[in-house]
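In structure tokens, one chain follows: the form predicted on its own.
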Amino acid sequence: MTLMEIFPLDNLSSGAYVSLLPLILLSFGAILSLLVGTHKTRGHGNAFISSGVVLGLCLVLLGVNAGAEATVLLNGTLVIDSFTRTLSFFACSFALISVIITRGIDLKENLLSEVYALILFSTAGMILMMSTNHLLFMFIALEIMSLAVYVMVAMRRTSYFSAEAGLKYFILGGLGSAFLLYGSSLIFGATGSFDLPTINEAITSRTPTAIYYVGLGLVLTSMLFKVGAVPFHGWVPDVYQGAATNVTAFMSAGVKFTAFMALARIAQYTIFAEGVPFMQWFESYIWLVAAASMIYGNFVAISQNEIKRMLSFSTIAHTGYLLLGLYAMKMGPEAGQSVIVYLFFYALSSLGAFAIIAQFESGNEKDLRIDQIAGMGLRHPVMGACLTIFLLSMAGIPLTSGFIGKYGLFNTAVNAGQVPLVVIAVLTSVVSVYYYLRVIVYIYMKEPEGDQAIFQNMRGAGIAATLSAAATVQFGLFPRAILELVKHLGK
């Protein structure tokens, strides 16, 4: 079978061109950012402006065309409808905030101006990955997204921590991608297709062979690695610490959001297919990984004295909560909606928290210790208040968006009958309150001692933190708009 047979080229209509315009803009915008970034003195500024304008235009296009008719390309390989346009809007929003955070950090960390182009390339891969039902095309989109992130992680050239993190992420990421590709080939051998709806029809109409189950196990393992679930989490702490903070923010929001959406799509058509024997083994696999991620992530985070490393174990715990929602998807689409809401709210808090951390850490510093920000709330009240909001939201405290997301996720899981897993989630959430409040105690109730962090007023990171804090409080107090949007899309 040739590539032309797998991805047949169609004559594109004007509507198809409009649907593809955000991807075209991201691709050519990335190339433009590379070119204008070569200026000797204004390269970083030019790349920042061009990438920001491109992402702004993409947001406008996606917003204006959100309700347009669906576009199906490459014989159903690429589907651009209201649902995928909204997911793409979220991804571009996270990318734009990451670009804003990057301004200032790029010079402090001696990053190349190419970082802006890499963010655009990675965002294009995210959109492609969330718009396809084709396993092989999903692999291609994953590589477009991941290769750019590998480079960004290792871009702090004066820090050996960054080089180590980039190498670890590249090796382990390559292993995860190999699992996805090999597993997809086994599924193709068992069902005769890479297309997820066709695979679903094949396994529900006849009993799958052993090759199919092996392939599905490899694909599922690959996606669990990409979302950073236990026991495939080994890259998360080192990469979060070694990468520049703007890159860490982009990964914690955009990459996690995209990987979970792809995992949910795969699970919808394979693991939760009705009437297929032995699927309960894969469901139990997700159950165990979810429980292990919640328990391990929260309890290990307690002992961390460095903020980025603490948040890295925190994100492992949040992965467990999201897998709880994914596990509940077998009972209906409502769980998928709660996963999207939780992901969106968590991404906002994560972006804002890393934006604040970036303003207090020194250049080429591996991590910022908790004791280094003692008294920050009194010396820098706005930044202290914003970081407090983000931490409370991650803990799921009422009046923040994190509470709305966590309540919706747990409520959906209870309605789906997953009470034991919800009990684990609630108890581990109580544990998480300790290490989040510990940071808040240092912000407001501890006297500065020894080596203290110096505030570096980077306008981009400050704007991103303020906007994220406002959105976190806004959606916590008035969540109806975003909830109705996701509910409408879920239909």
Second form
Amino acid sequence: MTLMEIFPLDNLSSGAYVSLLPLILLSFGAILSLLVGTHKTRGHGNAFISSGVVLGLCLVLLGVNAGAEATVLLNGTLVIDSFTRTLSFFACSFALISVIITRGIDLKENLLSEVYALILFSTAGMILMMSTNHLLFMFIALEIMSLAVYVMVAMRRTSYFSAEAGLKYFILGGLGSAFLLYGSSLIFGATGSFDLPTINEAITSRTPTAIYYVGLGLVLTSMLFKVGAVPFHGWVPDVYQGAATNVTAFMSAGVKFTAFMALARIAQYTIFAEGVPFMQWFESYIWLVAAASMIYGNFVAISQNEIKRMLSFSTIAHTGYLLLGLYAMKMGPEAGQSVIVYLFFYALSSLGAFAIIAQFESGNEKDLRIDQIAGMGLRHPVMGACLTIFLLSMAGIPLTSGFIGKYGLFNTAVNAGQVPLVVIAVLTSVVSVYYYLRVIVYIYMKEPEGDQAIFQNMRGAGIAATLSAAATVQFGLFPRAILELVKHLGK
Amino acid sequence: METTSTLLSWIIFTPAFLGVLTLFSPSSLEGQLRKFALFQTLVSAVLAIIMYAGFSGQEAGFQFTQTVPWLPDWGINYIVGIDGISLPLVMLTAFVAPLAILGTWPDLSHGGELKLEKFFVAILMFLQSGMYGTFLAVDVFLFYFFWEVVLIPMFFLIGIWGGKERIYATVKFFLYTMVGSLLMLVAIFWLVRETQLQTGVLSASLESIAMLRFAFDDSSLWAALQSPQALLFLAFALAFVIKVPMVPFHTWLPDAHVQAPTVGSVFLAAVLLKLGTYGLMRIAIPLFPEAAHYFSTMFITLGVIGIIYGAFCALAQSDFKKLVAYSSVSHMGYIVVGLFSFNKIAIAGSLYQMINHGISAGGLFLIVGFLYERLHTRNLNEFGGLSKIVPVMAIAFMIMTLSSVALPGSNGFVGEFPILLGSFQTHPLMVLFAGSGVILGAVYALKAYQLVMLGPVTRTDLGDLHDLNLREVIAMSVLTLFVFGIGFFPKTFFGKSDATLNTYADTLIQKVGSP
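Mind giving me the form predicted in complex with its partner chain, seeing as the form predicted on its own was just shown?
All chains and molecules follow, beginning with the one already shown.
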């Protein structure tokens, strides 16, 4: 069996080429920015410009082409339709914001210019991962995305924490990928296919064997690892803290978004397939993981003094809320819309918050503590106000997009009959309000004392943060545009 | 009424818009900001008066309604409207706001200099928008939205410009309210879903929710607690009674009041607490009448406990501001008793009491502010005999005290008397206890007056103690006007609410089937 037989790629129509163009652009753009990044003095600037331009082109292309006909390649393995194009659009915009944030940090943290190329590689992996229905393909895409991120995490060469985080993430991530691969092979053994719709057909037409359940458990576990849900969350705080802040921002937005979309896709075809026995066990599995993530993430975040670590625990809690939305998908794929909206709004605030943190970091081993930004709202009013908006948005307070996201998510969950889980989510959000408020209290209400963080203005990060804050308020008041957009995707 | 009007939206968004302008104003205008704040409150007051003039007292339904689709996919619309219940509360807000700003100029209640003045003024404006919005929302989601929006400015107001323990106080205030309101949010999800299931239309407007029926089983306490109506009622009621605040959820209030700057205290006492009782009156009781009736004895008991407990606590305070804060706990207890008595007279009395407490508590907090600004203390034992030095302040203080103890002829009487009269017909024993609160109220209020104003002058360091200046006199005389105006001519002030209150009470009593 030659490669051509497995992946027959002979005659591509021009439409198919246009659909694939973002992927091609990203790959070549990454190589281009690798090359121009080698310049002795202007390497970082060159890489920044080339990667920014490539991502901008991809955004334009995806935006213009969003409504075009679906392209189905490789016997349904790769599906590029308006839905995946919009998801890719989101992923590219997160990547673009991350690139903008990276400019300025790259010199402070002594990152190599390759970081820009890695962001592009990783984005290509994300697009691939969100466009495929094929478990093996998903594995490959996951590896493309993750390998780049492993390198980026370990890139702060002067920091021990970064090396530790990189190694930890790499080993655990490898384990997670192995789970996905092994699980997929078991599922293949049970159903005879890697293709999710075919698997769905197979399990609904006749009762699957025990091997299938083991395989599904392994696949789900690996995806839950990637999204950072309890009890597979161990890597999250260390990696988020050890990585350079621009990388953390990229992970919390892009990687999380992609992993969740993949998880939702797998869940939709397997767990929520109708009439398959024992599926309630997997539903309970998701239920338990969701509840545990919300409770653990929120309660542990309370006691954190370092702001990045606090946000990393809060991201575990947000994973819990999102799993709640995922759970609601058993009512039908429409429930997935609120998950997408929530992820988009969360990514906006998360990117913005990390962009601000990056400007206050000293660039050495020590992390930014919450008490180091005391009085920030008085000395840097714009950045203080933006960070406040992001934190309020993550806490889900009205006027910010986070509230709309949370409302939609909890609303679908109540419609799916999940009142107990929603009550858990709501009560743990009260806990989350406490630790988000604590930062706001320091921003505006405490007198600075001891060693204070020094603000280093990075124009890119500042602009990214201000724009994200404006978008956060804008979508908090008039979210209709995003809601309609996601609604018309029609999964 | 089918006509669409944008007047209410102007009332809601004018302060917010001017607040944004303030935030972006050049710093050379810093000195003029307070005048700008006064200007804004006067503009809002004028808009409110125009609205009042156009309001028809003959109709019971919502007037000046405006509907704009907001999030149609979730059945959420921007619907505002006003009826006889929200009318007095909106007017209260419109009048208290300029007086609060007049009476606290410059607000130096905690410390020498006002920091971040621009932000301070903007926050006051956002706060007003939130309050108007909550009173005028006719959509449950919109109500929740504004309800939460009010929290943010108040959080900053106490947290940035408050006293020593301000951070503890403001975080406590925020979290307490948050617990209640998030459960309310879950109840709202449920309501919206029920609306769709029962009527087929996705909507969160009060009018469509009012048509729903929720199962209620009162065969046993356990069965009642499990029925949807009781769960919904309790979720809403919890959010509201925390805000009122009803004992045992009141502990945030003394902290918040004592730590807040004077203008914050005035807004908190005069308007913010009414959001809670307004919510009970507008949402919790009429939408879930059977459940409300079933649990009414519990709420009345807690209300009465609040009246007496609040009064005793006030009696024991040496901190003047804390005394007024606990008196609020006591006075708000009457409103809870009145609302849950399911009696026409008492319900009307509750609405009157909301306004009257706003006036008297607002006035008393202003007096506390005046004294603190001049003598830098709130300890009652450190005053004494001040009436000889500041006679005008003494008169203003006396009037507010009398209004607070509900002397006939003052506004306080107009509120408390009907509550006691009406609830006596349904819960005589409870009212017996509640009545003792009136006596206790007189004891602590007069005690405070005596300690501050009467007796020999014990204080040696009188600092810059001077009598009320012109703007303070203006603020207090407008309040005085309302105290006696409502006291002697209640019909003139509350006449436009009669039709609504009649319909409201009749529907309610008919639904629960009690006299």
